[in-house]
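In C-alpha cells, the next block holds one chain alone, the form predicted on its own.
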Amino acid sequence: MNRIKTLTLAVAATALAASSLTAQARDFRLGLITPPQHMWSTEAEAFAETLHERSGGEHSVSVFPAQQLGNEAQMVQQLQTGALDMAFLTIAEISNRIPDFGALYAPYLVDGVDHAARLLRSDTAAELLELMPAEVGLVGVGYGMVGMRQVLSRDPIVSMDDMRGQRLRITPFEPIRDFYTATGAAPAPLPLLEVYDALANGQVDAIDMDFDSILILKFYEQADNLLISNHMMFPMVGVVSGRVWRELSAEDRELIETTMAEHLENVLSGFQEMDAAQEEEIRALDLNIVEADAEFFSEAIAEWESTWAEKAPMLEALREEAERLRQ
C-alpha cells in the first residue's frame, strides 16, 4: 500500500513538473517589414531555429516578414501592449519616439558599412539601447543594418539643384525627411513593398535606398540613374516587448538575448561581406552613375546639423566615437 502511495505521489510530481514546463514554453511572434528573401528576414528565421534548438524545443518563434503584422508604427504599438513579442525594427521608427536615435542618421557620420558596423558595435551606440525600456517600453537587444543610402532616380541627378521638387520616396521618419527637405526634394513616405510600382507609374521620381534592396527588388528596372553617395547608414534594432520581458525567467532572458544578439551580429557582418560585391554588381548594370560626397550635400548637411544637434544630444558623443573608430 505504501509502495502504491509512493508511486502515485511520484507520478503526480512528474505531472506537475511537466505542467510547469509546459506553462513556461512560449511560441513567440516576431515581426518585421522586409520581404522573406531579405537578410533581416532570413536571420530572423535562423534566430527562431537556434532558439528552438537551444531551449530543447521548449520555445519557438513564428516570424512574420513583409509587414504581415502591419507597418512599424503598428508593430511598436503591439509590442508595447504585449500583443507582439519581438521585432526587427528600423531605427527610423524608434527615432520618431526617441530623438537621440536620430543621431545615427547624421549625414556622413560614417564612411561606409565597415565603419557603420564598428560604430553600431560600440559602447556609445549601446548607451542608446538603454533609453528604450523607459521611453518606449521595449528592450533593445542589439543592432543590425543594411547598406549605405543611395539615391536611385528616373531622371539624372548631377547636382543638388537637380533634386529640387523631386518626389523622393523615404522611410517615414524625421531625420531622413529633414535631410531631403533640406536638399529641396519633396520626401514621400512609402512602404518598401510599394516602391517598385510607385516608380513604374511615376508616383515617385526617386528613392532613397541601399544596394541590397535595389538588387533584390529590382528597382533598377524602373529607374536607371543612380547617385552613389553613401551619405547615411541605416541601422536596425532587435527588440523584445517590455511586457513580455518581465514575464520571462532570468534564464530565458539570457537565452533570448544572447541568441538574438548572435543573429543580429550575423546581419552586421553579412552586410559588411556583401557590400563590395553588391556595388560591383550595381556598377555592372546599365545605369547612369554619378558619384557624390559630403561637399555635394554641404548646404543640406549644414541645415540638418542646425536642427538635429539640439534635438539629439547624443550626436556629439556618436561623432566623437565615429572619429575614434575612423583612425
Contents of the next structure:
Amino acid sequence: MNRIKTLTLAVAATALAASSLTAQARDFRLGLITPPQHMWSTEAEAFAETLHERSGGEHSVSVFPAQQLGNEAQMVQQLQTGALDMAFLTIAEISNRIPDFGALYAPYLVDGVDHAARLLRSDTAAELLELMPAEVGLVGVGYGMVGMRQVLSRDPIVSMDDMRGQRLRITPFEPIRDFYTATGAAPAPLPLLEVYDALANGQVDAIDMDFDSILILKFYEQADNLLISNHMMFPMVGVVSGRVWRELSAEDRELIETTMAEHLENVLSGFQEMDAAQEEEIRALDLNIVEADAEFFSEAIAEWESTWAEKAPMLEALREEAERLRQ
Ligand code: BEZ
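I would like to compare: after the form predicted on its own, may I see the structure of the form predicted together with benzoic acid?
Time for the whole complex; same chain goes first.
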C-alpha cells in the first residue's frame, strides 16, 4: 500500500474513533518556561480560565510556568508521550527538530514587532505549523511571540570587531548559534531563568535578549551596554500533544483550538502594544546605547544565509511573504 493510501486510512480511522468519543471532563496540564509574571504565563492562565468557562466547568487547565516540568526539550518529550497535554514553546526547540522553522530566525527577515506579527498571522507561517504533527507528533495551534532580539553586554559593542570572543548567552537552538558564531562571538546556550546569575557571576559577557525580558528580569542591573539591533524576531507556538489530540472529541478539539488561538493572538497583539513603551523605558535607564542594522552584521548574515537557505527550504517562501507584508 502506498504512503498516501496508508495515511488516508489512518486519518479516516482516527476521525471515526474521534467522532465516537463523547466529551470527557479533563484536567489538562500546560507547561512553559517563562516566569509567572511574563505575558506568556499570564495569557496561559487566561486561556485556562476561558476554557474552563466555555466548557461549562467541565475542563480545567493547570499551568506550570518557570520550567517546573523541565526545559523545552524535556517538555517536547513529555508531549510526545502524552505525559504533558499542552505547552507554549519557543520556536527554538521546534527548530532544533524541524529545521524549516529555523527560517523564522533569518536575520532582519522582519523590520520590527508589527511586521513580525503580520508574518506570524500569514498563511505561509501557518504552513509551517502543518509540519508539526508528522515531524514531532505535536499539533501547532498558532503563534505568539516576544519582542525583537537585542544584545545587552558588560563591555560596549560598537562594531562587529567587538563581538569577537564575547561569551554571549543564547537560547539553546541552532539558527541563533550559527548567527553568533558567524559574528565571531562564542555562543553560550543558557535557559532564560539562568541568565541573571550567569551575567552576575561573569559566566557570560553578553546576552541575546528582548526588551521585555531585560525589564522584567532586571538584566540591566548586571550589564550596562545595549546594542539595539532588532536582528531577529522570537516567535512562540501553542501546542497540544498529538496523542492527547487523538483522544479528544471533535467538539473538544474545536473548543481548545479556537480558545488557545484567541489567547495566542492576545500575546501577539500584547507585544505589539508594549514594544514602543518598553523601548522608551529602556532608553530612560542608565545604559550606553548603540544602534545596529543589517549593515552592521552583513558578513555574519551572509554566512548564516549560506547555511540556512539549504537547511530551511521554507526560507524563500517566508521571505517573499515578509516582503509582501512590509509597510
Ligand atoms: C529567551 O530564551 O531568551 C526567552 C525565552 C522565552 C521568552 C523570552 C525570552
